[in-house]
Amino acid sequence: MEYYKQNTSMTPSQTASAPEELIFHLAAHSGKPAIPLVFQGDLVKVGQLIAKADGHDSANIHSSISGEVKSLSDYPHPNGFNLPSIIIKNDHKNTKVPFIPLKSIKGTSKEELIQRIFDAGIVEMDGSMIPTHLKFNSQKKVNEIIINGAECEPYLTCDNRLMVEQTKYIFLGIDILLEILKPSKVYIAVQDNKPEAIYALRNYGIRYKNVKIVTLPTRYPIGADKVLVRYITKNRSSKLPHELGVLVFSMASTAQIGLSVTTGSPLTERLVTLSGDLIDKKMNIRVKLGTPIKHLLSELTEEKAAKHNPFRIILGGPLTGLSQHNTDVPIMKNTSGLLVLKEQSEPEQDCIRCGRCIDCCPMFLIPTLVIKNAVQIEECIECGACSYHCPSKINLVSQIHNLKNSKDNS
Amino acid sequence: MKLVMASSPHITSELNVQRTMLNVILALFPVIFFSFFFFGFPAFIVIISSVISAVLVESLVSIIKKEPLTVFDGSAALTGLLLALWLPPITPLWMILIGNIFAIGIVKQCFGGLGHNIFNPALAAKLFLSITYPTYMTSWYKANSWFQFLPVASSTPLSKGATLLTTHAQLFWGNTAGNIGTTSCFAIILGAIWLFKKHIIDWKTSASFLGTIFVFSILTWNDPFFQIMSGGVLFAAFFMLTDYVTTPLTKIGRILFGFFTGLLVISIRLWSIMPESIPFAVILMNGFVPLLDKLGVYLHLKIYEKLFTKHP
């Protein structure tokens, strides 16, 4: 597999300018959408709560700029639908609500720490978007925590930059997780194609006795939760990670926990990898949540777009991300990458029985049989490795996805 | 701005069917070169005419079936090339045409084209020709010089009486009588290295096949190196048993396939009067592929996860 990481992994991350208008979707996490707290014409400040969590299975949403609420209306969501959202017009004054910093992590109660995580609106900042406070619900004793910094998808390097630039906050986040969950061991899993990140983590983590930095082989999809847990714990049972007493946190969320709990500032911006064939200035960029992607794609001019027609704009990684049909969609809490790729799809051919899909399947399935007879279909984690490797260009994973959906509906 | 909406994944590997076939054809270039070196101009004629007739037959079938042309995926050219390499250096052109009509027209396209054929087209055609025209298919010529026009009849190292006269070095370089492409072990190994490097073929099938032959020739008190280096065993191990379409899907199935084929090759060589063991063994085992597939899938889902830890 080609990884295309060399252009962005070594250069320091930059900060994006603030756009004129920002869009905050109420469905910015898995679970119930948040309830809006502002009305049209209200003035909001940076970090102000604009939509509160609807019960426990939801997350708070904060404004990332100061300005006036333009409207509450439906707006394109990365999943392709028009969904209710809060649109805020930027006044460029950048006035902030006061944040209350935490005095010290030691001595603060477990409940208060979880409450601070909940207040900051932190979700898992990889594909899943599960509100992070839900992870502390587990009844079972947590023995091991895995911080997932594998970043095995091609193009994406934002977690790599995060590990290099914000090592301090990652370890603050680990301190907080240690305080809350009291696990016996913390693993930080990093793929071996990120030597800079491993070096930074080793340097910083030398005084932690129960934190171990695990170097993973560079192989997709080793960063998928189930695969990662199996690799690290060497436990090959088909139980879910939390049943084994293992919790997986994404790298970006851990750093965000460290930042939000100690300083009190909520989740309002994140690192996004801006890359792809049509992007000349490939970089990691710190973006305010809610920024429409067209603001970041300013270099994608009319002529350039016309020259390379047609192409794909992808939010997330190239193997599991979502292709977008317009450039109004905003950056969400889980948007790790913004990629503009040339259209390179080839026509589908008959299966030549090469067996590559079986060799690359991390769950030891037989994808050709899964699409035919739905053999062990629930095991599939939809990583897309089989579709990537298929020489006949059969999109196995989308067929499996459709089969799963039709099974659920019937 | 025209944006493409599609389900993930949004990138695919460089490798497609055409590139796979092209890589195998490239891997056969050392073999082709050595066949020119040993069998000269007649071998050249056989190879060229076989590739051309295979491509022609494939296009003709596509036209008759009123389907888009499938010759550009390279599989027809590869079949023609493989068939030519299994033929004696002097084969009449009409026979090559018949062989390709059988390989492409009947064995491959009658079953539904690439990906659906049960039997290996090149070996099935070779088998067909050696049953139909046994005298032509067993007329071997000495490998002696560059650009020979008047070949000298000879017998292959495996025929009775000639075995003792052939040295291992001769077998390794390919300086013996035999089929055009199957004599030179050196050239075949060069091609195999290319295929392994490009991750086109899996070493497990070849290893189980060669290992079986090695072990069973020791058990039956034969020279194992002689058995492996003669009669196209190496060629079959790297270019025939690794054919995707006609071998089992799972790794376990492929290992079993290699084992049983090796067993058949040894049995045919020692206790049968057939002139060629490989085509018979491989075609016979091709018929068992659906069965091995069932067994392989069962074993894969049951024990693969515990046996192999290659993937995390």
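These numbers were taken from a predicted model, which means no experiment stands behind them. C-alpha atoms forming the largest set that superposes within 1.5 Å between two forms make up the rigid core. Numbering follows the first chain given and starts at 1. Compared with the form predicted alone:
Core-superposed comparison between the two forms: the Cα of Arg353 travels 2 Å or more.
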The other form holds:
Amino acid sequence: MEYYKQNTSMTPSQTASAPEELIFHLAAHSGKPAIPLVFQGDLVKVGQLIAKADGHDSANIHSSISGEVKSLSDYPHPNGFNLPSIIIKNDHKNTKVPFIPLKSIKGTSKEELIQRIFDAGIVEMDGSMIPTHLKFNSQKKVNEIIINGAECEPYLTCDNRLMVEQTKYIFLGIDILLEILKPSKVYIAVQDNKPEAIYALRNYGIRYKNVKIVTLPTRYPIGADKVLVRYITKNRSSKLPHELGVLVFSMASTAQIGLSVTTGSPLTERLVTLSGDLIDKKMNIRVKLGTPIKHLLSELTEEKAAKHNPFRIILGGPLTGLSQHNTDVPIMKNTSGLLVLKEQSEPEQDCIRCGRCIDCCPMFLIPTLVIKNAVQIEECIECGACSYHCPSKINLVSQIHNLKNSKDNS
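Show the same protein again, this time as the form predicted alone rather than the form predicted together with its partner chain.
No partner chains or extra molecules come along with it, only the chain itself.
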């Protein structure tokens, strides 16, 4: 598998300009959508709470700009639906609410640290978007924490740049997790194709006796939580990580915990990898949440788009991300990449029973049997490896995903 990371992995990140209007979906996380706290015509500031969590399985939403609430209306969401949103017109003044920094992590109660994470609206900034505070509800003693810096999907390098440029906040996040969970060991898992990040982490973490940097082979999908836990703990149980006394946190969320808890600033922006065949200036770019993706695709002119049509716009990675047909959709808390790729889809053919989908499955499943009889369907992590390696171009993972949805809705 070609990973296409060389164009962005070694280049310092940049900062995107703010657009004229930003869109904040109330469903900006898994769980219940947030409840809006603002109305049309209200003036808001950077970092202001504009929608509060609806219960414990929800997350707060903060404005990433200052300006005026233009409307509360349905707007295109990356999942393909029009969902309730807050649209804010930018006044470009960047007026901020005052943040209250934490004096010291040591001596601060577990409850206060978790409350600060909740208040900041932090979610797992990978595909799951699970509110991070929910991870502290485990009834089982947490023995090990894994900070997931594998970033194994092609093109994506935003976590790599985060490890190089925001090492301080990653370790502050680890300090906070240590204070809350009291684990015996912390692992920072990084693929061996990130030498600059590995050096930065080892250099900064030299004084941490219970933190170990684990270098992973460059292999997809070793960054999937279940696969990662198996590799590090050598436990091949089918149980979920938390049932084994292991919690996995994304690298971006760990850094955000370090930043938000110590400074008091909420989650309002993130690093995004901008890459792909039709992007000339490939980069990692810090983007305000709510920015429409069309604002970042200025290079994709009508002339270039027509020349390379058909093409695909993907939020996330090419194997697990979501294809987009509307460039009005905004950057979300879990948007790790914005890719524009030439369309290379080929027509599906009949299965030739070659067994490649079985050989490449990291969960040791038989994908065709999963599809036919739903055998071990919940074990599938939807990594897309089976579809990628299938010579008949059968979209196995899409069929499994649809089966899961139909099972949930029945």
